[in-house]
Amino acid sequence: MVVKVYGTAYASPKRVLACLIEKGIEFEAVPVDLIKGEHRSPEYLKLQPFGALPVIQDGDYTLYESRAIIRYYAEKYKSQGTDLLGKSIEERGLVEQWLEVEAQNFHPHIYNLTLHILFASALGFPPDEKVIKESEEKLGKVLDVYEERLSKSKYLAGDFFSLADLSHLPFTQYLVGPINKEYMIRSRKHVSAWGSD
């Protein structure tokens, strides 16, 4: 059975796609246009009552929230593809810790930058320069913590690529691409090496 992934044009669903690719799982991309409001349609709200992306359908099983989805597939297919969870309970703890850091510390600031720089006009509101400046400053402080961590290990949870690293990929691509703030990565030696792996 091929997994259906809804809304694959956007960053959070791309987090799921990266996991599926690492695990060697076949998937079908189902477009959902946020700009047109397709995530608020009655059909979509039956799958995801909050109208957010992504959602997966794996046979009769439906799951939403990208980090829950990647944990699910990393566990379900633990012995297939890249091991994204670690080999010991201690490694798993570090993976979970850095997944939480990504969700609670990195994501809010990169999300605000993405929203205000890339999508504000399309969504019908002006970019807020104060939010952009504050988010960039706060993200810089988070990346300073990452720089310190990555000076001690190749990846966030240790010397192995994990869900913690994978979870950063989509929004970091925005940062170094269309947001045009690549210097935030490149100016930090260890973050830059981590980002280029």
Contents of the next structure:
There are 2 protein chains.
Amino acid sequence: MVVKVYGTAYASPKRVLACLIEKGIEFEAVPVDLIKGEHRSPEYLKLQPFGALPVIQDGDYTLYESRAIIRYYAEKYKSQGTDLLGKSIEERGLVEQWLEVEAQNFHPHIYNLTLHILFASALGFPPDEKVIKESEEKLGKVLDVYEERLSKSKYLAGDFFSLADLSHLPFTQYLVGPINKEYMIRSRKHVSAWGSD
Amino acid sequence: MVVKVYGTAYASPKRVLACLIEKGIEFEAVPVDLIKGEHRSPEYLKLQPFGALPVIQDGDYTLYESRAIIRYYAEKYKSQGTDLLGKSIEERGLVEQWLEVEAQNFHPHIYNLTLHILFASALGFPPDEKVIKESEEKLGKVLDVYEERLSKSKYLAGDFFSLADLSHLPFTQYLVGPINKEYMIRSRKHVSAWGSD
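Moving from the form predicted on its own, what structure would you give for the form predicted in complex with a further copy of the same chain?
Next comes the full complex, and the chain you just saw is listed first.
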């Protein structure tokens, strides 16, 4: 069964793609154009009532929220492709901890940078320089904690690559690419080694 | 082994307590006073480098982020007390989806209401009426989606109580109690039935 993934042009759905690729699962990309407001169409809202990306359809199973989807596939195909959950319940606990850190501490700031630096003009509002400055400062403090953590283990949850690391990929690619703030990664030795892995 | 839970006077740690109680796991509460800034002490930052609540210590295992902790105990003691993860990988997927909805869609708005209505004066800043009004409106729209969902299943992830429902408890208690916005639950028939369950 080929997995349909909605909205693959955007960063959160790319979190799902990264997981499907690691697990060797076939997928089909279904475009959703946020600029045209397709995520607000009645058809889309039937799949995702909050109008957010991504959604997957896998036969008659529909699931949304990118971090829920990656957990689902990492669990369902645990022994296929890269194991992304750790070898014990304790390792899985640390994967969950750093997945939550990504969602609660890392994401809000990098999302604000993405929104105000990359998408503001396309969405028709002026970039808020105050938000950009504050988000950059707060993201820097989060990355300082990552630097300390990554001086002690190769990856966030331990010496194994996991969903927690994978979940950072799409927005970090924005940060070092079009957002043009690669210095935030490069100026931190262990974060830099982690990012280039 | 008794589980030490830090900061149990506050809502996020209560998410952990609710889970430990459902699973029949003994715990010991360790006070952390946010008003006195104890979450910024060097000792606390060794346990939780972002200075957030809660943290648990279970023997020599330390874990933070409330939603990671509840997943850990729900998995570790799956067959003890209430099963909170569903019976299949597909049910678990839906539990994860609604846990993410709680974290990403429900929590930010109810957290803002809590901060500005309950804690602003204790923390020494004026409540922002604009934030309160916008958060209430946005939370209302989220609860409209819940109303639709709960018209079709008894609980969020299906006809079984799970971590997804449990995760809403502490801040919903603030909402219907000291925040004094019980109408937001009561005015929605299925949300109200869910909330009183």
